[in-house]
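The chain below stands alone and is given in structure tokens; this is the form predicted alone.
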Amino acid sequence: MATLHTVNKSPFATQTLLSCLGHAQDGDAILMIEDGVYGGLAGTSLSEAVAARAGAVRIHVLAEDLAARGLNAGRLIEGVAPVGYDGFVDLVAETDRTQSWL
């Protein structure tokens, strides 16, 4: 059974991400949305976390949400792959249940 985890909030602000990160199993998927986008970019103290769970659990950002904090894809962690709404509600479909961490 595999969990989409949500993250929405900026990692540097708060330890969501880590929690989820410890969490998350191997086949579930992570999307960081909102200010959770800063969690996926590259050149961060929380870069080698995210990199290190990278393929054993799929991990995303909104693609939207990156563009509308003025920052682009080519800044993401390896592994991280951006996504549109079309592909939010493609791992909805995906997946078993989804797990939002406030």
The other form holds:
Amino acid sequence: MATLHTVNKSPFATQTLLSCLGHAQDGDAILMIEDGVYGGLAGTSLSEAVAARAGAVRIHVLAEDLAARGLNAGRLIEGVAPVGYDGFVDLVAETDRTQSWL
Amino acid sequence: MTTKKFLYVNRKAPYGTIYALESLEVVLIGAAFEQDVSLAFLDDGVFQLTRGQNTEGIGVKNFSPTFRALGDYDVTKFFVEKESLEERGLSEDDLQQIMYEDEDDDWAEKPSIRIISRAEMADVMADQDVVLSF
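Same protein, different form: I have the form predicted alone, so give me the form predicted in complex with its partner chain.
Complete assembly follows, chain above in first position.
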């Protein structure tokens, strides 16, 4: 019984991502969308907190939102993978529920 | 008309909210009034200036090239906070190049972006007549 968590806020502007990371269980998936994609960046003040859960929790960023912001997959934390809108749909279909962290 | 010092403070990332675009619109409107204009980019506002933005996939207008046109409206001071860049894993190389032609120096091309420290940003803010926040 896995949950897909979506995060759409910048982790530098709110505590939303940290709260999500604290509540996501092993086997869950987190998808960073909109301003949430900044949470996937390597070399930031928050990268360690994200990397610590990557693996036990599948962590993805939406590629279209990443590209809009001038960033690419090469900037992501190891273990954080981009997905497209089709991958977003697959994640929703694969999991038992979706929880939006607004 | 007396000239006042205007500072537009940008603290939000682009596209996720409307703040960044609205700030740019107000800067363009204000440019018509020939004031002494500066732009500040700090906190998530530094994300507005990343190079290579491509919004085709999300279906909204990419407004980042507009920053490069502001020099033609005598908006030539882009103060970007170093600490905000570093906290977000960014460096000056990740930002687009924004140039202006200096009419007081034989129209020499000069960079509009100036990377400054948080303490220097505080000084810039304290030096203004009007501060508009986005």
